[in-house]
Amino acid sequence: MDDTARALQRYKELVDDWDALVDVSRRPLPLVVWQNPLRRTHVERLAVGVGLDRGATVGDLLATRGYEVEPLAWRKGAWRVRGVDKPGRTLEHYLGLMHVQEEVSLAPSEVLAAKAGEAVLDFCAAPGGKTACIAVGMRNTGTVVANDLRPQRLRPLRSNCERLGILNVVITPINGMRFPLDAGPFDRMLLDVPCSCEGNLRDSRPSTRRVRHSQVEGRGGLQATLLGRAWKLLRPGGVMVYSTCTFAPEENELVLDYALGEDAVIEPFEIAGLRHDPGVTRWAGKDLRADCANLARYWPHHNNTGGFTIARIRKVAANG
């Protein structure tokens, strides 16, 4: 058995198909890149300049090099591409018409949906590219607060930002478990907690090709905590994403089970054309809320990605 189906095995009984998901899960990642609307005019002009006309799109722009270009079922603006070895080396990378990231990481952006000029708090920012698309999403209006304990990490973040175009956002390197309660409150919050990073297994790096169980164990008190402090700068009707790119139920609802109150509503969503599990309400003899049926777990296996988790929470008023 090698480090891939080791990492897995505890998961057989939760998975339709364990056979598929080891198999996808030794297979690389798809490259997937998404146009960036701040930069509509920029597209134009390019388009227009290599005899395309003007309604094309960064995926067309892409296509006339002669790359294979797929647009994503579920998200408009995305698509899946094949044939570059090195995308952060296009133009239409460095001029800051599109950005890559990890197809099943633009999720947790679509099911938080902050709205234009809200106020929003991505609190494990690093290295930005949720952050990216929820500040576009808004249209450059209101306010996101990026935030990140180790600011090195953060450098990525204000580099892409300035790339992007993107001005709505403030970026604070402060230790989440001390963040200021008066800095709030937050109309949306987007709490992608540091993780065993199960889910990265197709990750062509060797150092996520092994997780070891105690990494998946030792990090609930840490997520825990974060979402505590979080909840507490999440106004009264408030929506909070709780994510993790890992598969762990100590990670995702156990943590959720411990951490909220009745203050809290974990609340069901769907987005159509990505497929997803429903979370588990017991696991490892332990009943837990009821509501944990609505966490969203996304095996890789499902839609050729890599692995993610995601629950969308409410804070339920005070009359209500």
Contents of the next structure:
Amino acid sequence: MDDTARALQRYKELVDDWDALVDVSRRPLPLVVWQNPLRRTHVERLAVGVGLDRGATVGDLLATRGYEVEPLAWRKGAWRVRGVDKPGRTLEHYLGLMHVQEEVSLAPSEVLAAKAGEAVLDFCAAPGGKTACIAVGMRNTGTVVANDLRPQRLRPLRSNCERLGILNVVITPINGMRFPLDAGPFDRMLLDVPCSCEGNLRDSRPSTRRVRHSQVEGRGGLQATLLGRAWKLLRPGGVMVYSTCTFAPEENELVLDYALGEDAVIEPFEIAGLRHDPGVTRWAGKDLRADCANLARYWPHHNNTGGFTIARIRKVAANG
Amino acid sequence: MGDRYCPVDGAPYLEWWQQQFDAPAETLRACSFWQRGRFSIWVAAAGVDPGELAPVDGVGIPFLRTGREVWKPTSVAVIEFGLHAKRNVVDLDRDETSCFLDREVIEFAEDDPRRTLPNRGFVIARYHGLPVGCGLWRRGTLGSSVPKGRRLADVDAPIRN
Ligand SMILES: C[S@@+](CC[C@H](N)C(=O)[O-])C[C@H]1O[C@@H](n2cnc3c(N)ncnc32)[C@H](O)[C@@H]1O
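Shown: the form predicted alone; wanted: the form predicted in complex with its partner chain:
Below, the chain from earlier opens the complete complex, with every other chain and molecule after it.
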């Protein structure tokens, strides 16, 4: 048994086709780019300049560069790209016409569905792919506070906002456990918490390949503390998306079971074209909140992506 | 890092932009302006509000560096807001754009019509009518202000059929 199989061993009973999971986890991840909707006029000018139609997309532009591009089934304006060189080394990228990101990490911002003009908090934001998705989704209106404990990890976030022309982001380097409570309330928030990163097995960067199993249990405390703090900053009726790039129930369902009270409802959701499994309501002999079933578990072999777990939680009146 | 960002009246910067680039300023007029340190002006969406948050490590994008006798727009601001500029614009061909994005200085021949630009000042470099960055024009040469971390060796990389 190799490292990959060993890392996934404990999920045998959770997944439909464990061999397929192990198999896909050994293969590299497809690269995905999404078109920046804030730069429509820029795309149009470049397209005309290089002899394409006015209505050409970034996908079309990349195709003329020799990339193989395949539109995502579940999201408009995004493509899997293959071939030649890194898409991050193109004029389209330099000009902020597009962003390169792992496919399944586009999902949390879809689930968050932030609207124009809202106040949004991205609690653990660096290096910022999800912040960018949220901010452009709000069409450069409202405010997105992008926070992260580590200032140096915020540098690429800032650089991406500048490149993409994102004007509605405020960056803060604050420890989430001490995030000022008078900074709220926020309409929506994303809690993409630090985790053991099992879902990143397919990432080829050596730093992300290490599976930090010993951390699976140790992380739960930090995750629950961050959630507890952020919860106080969410307005009643507001939505929090809690996500991890890991499969461990200890970092997902168990954290929510421990940290959420009666003023929280984990809501069901579905992204058409992106398959997910339900969350678990029993793990290691313990019964969990029934609404933990509404978590979405994105297994790598179901959509040929990285692994991800997402919960959409609404704040309701405590005794309502 | 951790510098304060203070809201400022954008009027002088708008006026400068309009003057410098003979460009409509509607999009900019709908923005908020922030000062960081003594010389750095940032631009953000109108509704952006950091409230009482501190420390803050960025509000919107950097717009302009003031302080010297000539103000210097950032390349990211030029790309974002420079689409409709009519003055102080230099149109580059493909090889020139590649040099520019690789931070090389471009020299224009004596008889190049683009030499009619004023002697010295910050200009918008364009490729296919699209702003690609801010440059310093000096008597027929164009220096590139593309930040080191963003340089790009070839506009047609990897290939363009
Ligand atoms: C999974 S990563 C976030 C990825 C990011 N959302 C994105 O899409 O690019 C988790 C982040 O949490 C940050 N972090 C760890 N402890 C934190 C704390 N106490 N407060 C705030 N952020 C923290 C880490 O620095 C790390 O950048």
